[in-house]
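Take a look at this one chain, the form predicted alone, written out in structure tokens.
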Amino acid sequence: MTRRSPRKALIVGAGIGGLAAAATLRRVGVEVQIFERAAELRPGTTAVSLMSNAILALRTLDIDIAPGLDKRGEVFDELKFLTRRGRPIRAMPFRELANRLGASNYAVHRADLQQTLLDAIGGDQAIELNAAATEFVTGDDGVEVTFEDGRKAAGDVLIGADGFNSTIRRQVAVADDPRPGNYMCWLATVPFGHPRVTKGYAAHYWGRGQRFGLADIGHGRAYWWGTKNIPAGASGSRRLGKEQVAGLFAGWADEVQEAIRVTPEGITAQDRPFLQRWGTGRMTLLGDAAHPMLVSLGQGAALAIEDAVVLAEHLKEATELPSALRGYEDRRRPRTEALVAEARALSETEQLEGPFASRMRDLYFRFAPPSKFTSQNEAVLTWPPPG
């Protein structure tokens, strides 16, 4: 391998994690080169929650994406939990905590978040498209990546940010099958208007073995996701058409049924068993490539951005790059493992199907003391995290 440039990071993947890594690494003086397997940047049709911990983490490197999010997304000050017919269970307030922390929580289209991160990188950063990585080799003097078309790229470190189906991850964890959530999940972003879906609206509707999330993401658009329990092991193989999905949510709140009516098809939610080893030599993983999670906490995008900030902190002025990468992994592993597990546990609670169990769930969330949820939210949304 030929080392072409000092302190150069190769980033495989131009999603949220890859773009955040490019922005943070450039901010601390590391040259970056981004590779994306797709022929064009196509972020899909879904949206994400971007919580205050991500915005606060970026500010530690003097990167403030809040102005871009104010322009492109929508702040939500509370999250409503409702029955399937739209009756209140509980409202989870975020405004007071967000004001105290100094950063809001946003619902934003994935494409708009990616554009905000591109702005943070700077307009002169090119992304090499049609670059599907196949393997990498790491050595004492650098790392080299090979692509499907025979191209090779050399640098000082490699960041695998290529998402749930990461090629880079497969070279570290060969036998690593997806772990289904044991439910189907459909997601979409659509032009949407409804009297109950006001500015900044965000709500989860709970049924028995089913749930539905609906959020205003600004500019006359809404993001929704719906789930339905299925037998274990079947979630990667079953697909339902739009009429079947609508039938599953017949009788739910009017805004739920209307959101489905104006929507095309969706996708399945999965995570993977938590990976204890993220890297080797001069290579590491970031975001969904390292720790994919189910949607319940709305923290997938934020954790990828946190990763990018911590990675930049460890690589800044580092002299022993493999040691710096292991230090990044050691710092991130406890928090990400805990939140991946929390997302799965919350998902299982939300998907309870038995009449008694689902009723007890609703009663608990309705009458549990507010301080319990406030402390849990503060531990997740604060940066640096407590402890």
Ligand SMILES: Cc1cc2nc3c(=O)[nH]c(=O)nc-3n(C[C@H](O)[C@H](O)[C@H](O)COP(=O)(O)OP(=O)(O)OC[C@H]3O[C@@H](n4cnc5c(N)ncnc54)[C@H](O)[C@@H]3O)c2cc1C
Contents of the next structure:
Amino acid sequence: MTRRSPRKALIVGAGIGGLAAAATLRRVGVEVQIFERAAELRPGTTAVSLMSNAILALRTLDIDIAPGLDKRGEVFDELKFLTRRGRPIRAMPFRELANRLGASNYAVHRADLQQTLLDAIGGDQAIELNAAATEFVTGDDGVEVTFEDGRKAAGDVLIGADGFNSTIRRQVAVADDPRPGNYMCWLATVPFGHPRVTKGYAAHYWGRGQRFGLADIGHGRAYWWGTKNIPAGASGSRRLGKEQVAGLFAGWADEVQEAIRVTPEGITAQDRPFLQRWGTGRMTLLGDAAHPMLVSLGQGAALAIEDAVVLAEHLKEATELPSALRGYEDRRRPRTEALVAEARALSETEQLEGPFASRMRDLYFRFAPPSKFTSQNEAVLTWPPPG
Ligand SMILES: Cc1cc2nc3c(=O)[nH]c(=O)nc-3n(C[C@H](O)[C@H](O)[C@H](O)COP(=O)(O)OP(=O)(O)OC[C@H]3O[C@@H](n4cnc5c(N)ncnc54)[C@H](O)[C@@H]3O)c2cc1C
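Could you please show the structure of the form predicted together with this ligand, as a counterpart to the form predicted alone just displayed?
Next comes the full complex, this chain leading.
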């Protein structure tokens, strides 16, 4: 069936990707209805880096989230790479590129990012809570989603933005097992003050088979995450309490040890094999549901936002909805596939465990010419991406 533009998009999942899609689709005149499984909007207690490419992508639709992020989060102008004891390996400068692009990179609490995206959607957001989608049917005239409690909703297109364990994805993809990253990750946001953790501080500390990230997220708070290689099969040793995590980072830089103040929740870092087919008929996927990635690049949230922008561009003037959705998928696949692979490769480098290999890594990062990194950074942080 052909229609000038879709009247109504059903979005399953009110995470970063679902909220961003609601904002971008509304901006191009599409009515949206969001369905969230949880009983309340739960952004999580941790933080994310939100990089300039996400901000620039939204600006192409005249949506500017920078003022909200300036108010609620913290800009970081460089990312320091340090040894576990806090000695410098290399600093990755972002300020010059940010000035040139006209957008900064932020570290922001997830709740603050959620609020910023809700602001971008505007008032009277239609978010139905307690709505766990179980299946969908796509036909010539529309798409229908069924929820756990038997409710049904009908619309013109369906966007599966239901995250890593997406139910919607399961209906278009052959069952795929998550690929464990072979390391555990503990993370927390804490009220924090330390002489070395100044405004806009962002640092990665590299050990052997272990790393630690620490970032100022503004308003006297810091975000930290620590990792340790633990083979996927060793499930018992994956559940460590706060004291054991503190023990893993004993002897690390003072600010690292001091940041481990709250009982962290252990989570497994993982991605999935890259999915080539994201949709069928009037349904498509977006964000982690389409391209879950390991966290090393700090790009998962930004890629979900980029998806939302490209999706809106494709639906804006669409007369053939299924082909507009396939057009969106074709445009997004190359960049997301490349960055999923890059995140995995970087993660393997960062988690190197052998003394020789981890020493070589540190030396390489210390002495490689800046040009090695600048073009790579620019390709990731720019929108539209070069080439
Ligand atoms: C430890 C860690 C650190 C990270 N750090 C960063 C970082 O620094 N920078 C960055 O850019 N990214 C980071 N990421 C990745 C980032 O969090 C994700 O890429 C991003 O949240 C994806 O957004 P999403 O909307 O696709 O999925 P999600 O944020 O997972 O949202 C999915 C939503 O769908 C809902 N849902 C699920 N199933 C259903 C259903 N059946 N029906 C209805 N609703 C449903 C869920 O409740 C949830 O609200 C990190 C991830 C992890 C795990």
